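Next up is one chain by itself, shown in C-alpha cells, the form predicted alone.
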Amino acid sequence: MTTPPTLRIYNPATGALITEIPADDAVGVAASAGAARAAQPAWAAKPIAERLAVIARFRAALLRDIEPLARTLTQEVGKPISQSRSEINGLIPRLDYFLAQTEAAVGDQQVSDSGGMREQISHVPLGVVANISAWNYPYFVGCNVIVPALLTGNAVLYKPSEHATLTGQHITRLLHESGVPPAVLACLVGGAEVGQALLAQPIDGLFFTGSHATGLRIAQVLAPRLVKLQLELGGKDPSYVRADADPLAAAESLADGAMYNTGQSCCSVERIYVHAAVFDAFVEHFCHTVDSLKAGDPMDTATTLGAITRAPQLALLAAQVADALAKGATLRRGGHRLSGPGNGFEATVLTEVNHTMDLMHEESFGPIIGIQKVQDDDEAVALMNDSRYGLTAGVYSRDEAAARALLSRVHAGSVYWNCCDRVSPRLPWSGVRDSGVGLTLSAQGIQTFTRPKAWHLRSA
C-alpha cells in the first residue's frame, strides 16, 4: 500500500516542526481540476451581485478573525507579528477596490452605433484558472488573483507556497465560509510536485509568483498549449538619491524599503546609489536607522527583523557578503548569520560596492543592501538599468520635474519619487524585463481574468 503524501511545516525562527499535514498526489490535482472544470459556468452564470457579497463576506471574516490569522502567518514564514497583521489589515483596501470597481472594469462596452451597425466589447472568464502562490506575502499575492478571478466567474485551483500553507488553507476556508463553492476554489497541498501535476491540467490560465528560473520552467511547460499566462519574478530594485534630496529622510525611507518583512519582497530595495554630495550623511543616517531594527522572538511585537523563511537563503546571502568584501567592499554593519536556533541574519550595510559583485546584480531577497556612489544623474540611471530585472525604482529628490525626467529612463515596470516598497491597487502591478510578464491590480489587472468578445451586431 502506497503512503498517503504529507507536508511537514517548520517555524522557521525556531526550527521546531508545527505540524505536519496531508498532502495532494497528481491523482487528487486531477480531481479538483475536473470538479472546477464542471462547477465554473454555475458560478460564472450567479449575478455578480451575488459574487460581490461572498468576497463582502470574505473581508469580515478577514478582520474577524485577524489575530489567529496573523499568528499562523508568523508561526509559519517567520514574519514579525506587527508585519503579520499589518498585512492582513493592508489586504483590506484590495478587496475593497476590487468590491468598487469589478463590475465597471468587465462590463460590456458599446464602441460603435453607426449606420445599423453596433459594436460591442464583453468580458468573458477564462474558465478555470490555476495560481501558483509565493510565500512572503501570501495574502498580497494570493488575494491578488485569487479575488479578481473569482468575482469575474473563474473557477481557481490554488496551490499555496509549501512554506505558507496553512496561510493558504486558511484563505480558502474563510472564502468557502462566505459562499464560494469548494469544487469553485480547491487549495492544492503540496511542493514541487504538486505545481507539475497542476501544470499537466486542461487549465485556462496561469498565474505565478516566485522565482524567474521557475517561471521560465513554467512558461517552457505551457508554452506549447498556448494557455494564457502570467508570471509576477524576482527584482533587484534600485533606488537614487540625488544630490539635491534630503539624506536623512531618504535613509530612513530606504532603510525601511531595504529591510521590511527582512527583506524578502519583489520591491524590497535591493540596491542604492548616492550622489557624492550627500553619500556620507545618507550613509551616516541609514546605519543609524538599521541600529534600530530589533531581531528576535517573531511573536514578540518589539521584533522587527523577523526570519528568513527559506534556510537555504542563508547561505545565499553570506555567499553574496563574502564576495563583496573580496571584491573591495566595506562592511558597514551585520553580515552574519545570527547566532540561535532558526534562520536569522543580521541586517547587512555594505558601502564602497560596485556591478562587479552578485550584491548588485542578483536578487538577494534578504536583509542585506549595498549602497555605491556615483557622481552625476546619469551615471545613476546607467547603473539603475544595468539589470536583467526592472520591477520598480525610485529617485529621492527635492524636485520633481528633475525625478520624473530620470524615472522616464529607468526601465522598471513601477516607479517612486521619494518613496519605495509601495504597492497600489489602483495601479498595476507589474515587471519587465526578467521580471516577468504580465500584470494583477488596477482595473486591467481585473480584466486579465478575462477574454475580450467582439459583438458585431447589424439591425435586421
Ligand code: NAD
The other form holds:
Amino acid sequence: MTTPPTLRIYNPATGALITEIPADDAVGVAASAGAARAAQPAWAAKPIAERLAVIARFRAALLRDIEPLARTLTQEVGKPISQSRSEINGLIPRLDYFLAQTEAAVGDQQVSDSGGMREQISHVPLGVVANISAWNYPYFVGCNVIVPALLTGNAVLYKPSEHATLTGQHITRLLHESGVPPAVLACLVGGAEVGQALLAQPIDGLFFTGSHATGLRIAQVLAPRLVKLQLELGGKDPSYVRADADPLAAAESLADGAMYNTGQSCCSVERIYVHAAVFDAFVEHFCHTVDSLKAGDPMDTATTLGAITRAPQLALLAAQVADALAKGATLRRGGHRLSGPGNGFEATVLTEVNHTMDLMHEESFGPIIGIQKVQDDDEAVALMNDSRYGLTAGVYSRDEAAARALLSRVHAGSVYWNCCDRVSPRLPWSGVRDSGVGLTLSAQGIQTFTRPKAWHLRSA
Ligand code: NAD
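Having seen the form predicted alone, the form predicted in complex with the ligand:
Below: every chain and molecule of the assembly, starting with the one above.
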C-alpha cells in the first residue's frame, strides 16, 4: 500500500516546520475536476445577484478574520505582519470593483438592429478553469482569478503555491462558508506534480501566475489541446529618474518600490537608471532610505524587511551580487545573507552597474537593486527596453509631457509617472514579451473568464 502524499510547510523566517498536511495526488485531482464539471452548470444558472451576494459575504469574512489570516500569511511566507495586513486590506477595493463592475462587463449587448435583423453579444462562462498560483501575494494573485471566474459562472480548480497553501486553504474555506458549493471551488494541495496533474484534466482555461520557466512548460503541455491560456510571469522592471526630477522624492519612492515585500513582488523595481545630473544626490538618499529598513521577526510590527520565502533564492541573490562585483560594480549597502536561522538577505544597493551583469538582466526577486548612471533620455529608454521582460516601467520627472513621451516608447504592460510598484483593479494587469500573455483586472480582466457568443436574430 502506498503512503498518501503530504505537504510539509516551513516558516521561512525560522526554518521551523509549521505543519504537515494531506496533499492531493493525480486521482484526487481528477475527482475534483469531475465534480467541478458536474457542478458548474447549476452555479452558472444562478442569478448573478446570488453570486455577487456570495462575494460580498466573503469580503465581510476577510475583514472579520483579518488578524488570524495575516498571521498565517506571515508565518508561511515570511512577509512582515504589517504588509500581510495591508495585502488583505488591499484586496477589499479589488472585491468592490468586481462587485460593482461584473454585471456590466458581461451583460448582453445589442450591437445592431436593422432591416429585421438584430445582432447581439452574450458572454458565457468558459466552464471549468484552473488557477495555478504564486506565493508572493496569494490574496491578490489568487483572487484576481478566483473571484471574477466564480462571479461569471465558472467552476475553479485552484492550486495555491506550495509556499502559501495554508492561505490558499483559508481563501477557499471562507468562500465555501460564504456560499460557494465545495465542488465549484476546489483547493488542490501540492507542488509541481499536482500542477501537472491539473494540466492533464479536461479544463476550459488555465490561468497561471508564476515564473517564466514554469509558464513556458505549461504552455508547451497545453498547446496541442488549444486550451485558453493566461500567463502572468516575471519582470525586470526599470525606472528612470530624469535630470529634472526631485532626486530625494524619487529615491524614497523607488527604495520602497524595490524593497517592499522584501523585493518579492512581480512589479518590484528591479533596476534604476539615473541621469548624471542628479545621480549622486539620488544614490545618497536612496541608501539613507534603505538604512531605515528593519530586518527581524516578521511577526513584529516594526519589521519592514522580511524573509526570502524560497531558500534556493538566497544563492541566486548571492550569485547576482558576486557577478556584479566581479564585473566592476560598487557595493553601497548589504550584499550578504543575514546571520541567524531562516532565509534573511540584507537590503543591497549596487552602483557602477551595467548590462553585462546578471543583476541588470535576470529577475532578482529579492531586496537587491542596481542603480546605473545615464547621460540622456535616449540612453535611458534604450536600456529600459534592453530586456526580455516587459511588465512595468516608470519615469520620474517634473514634466508630465516629457515623461509620457518616454513611457510611450517603453515596452511594458503598465507604465508609471512619479510612482512605481502599483496595481489598480480599474486598469488591465498584463505583461509583454516574457512577462506573459493575457490579463487580469479591469473590465477585460472580468470578460476574460467568458467566451463571447454571437447572436444573429431575424424576426419570423
Ligand atoms: P513558480 O513558477 O515556481 O510556481 C508557480 C506555481 O506553479 C506554483 O503553484 C507551482 O507549484 C506550480 N508549478 C511548478 N511547476 C509546475 C509544472 N511543471 N506544472 C504545473 N504547475 C507547476 O513561481 P513562484 O515562485 O510561485 O512565483 C514567483 C514568480 O511569479 C516570479 O517570477 C514573479 O515575478 C511571478 N509573479 C508574477 C505576477 C504577475 O502578475 N505577472 C504576480 C506574482 C508573481
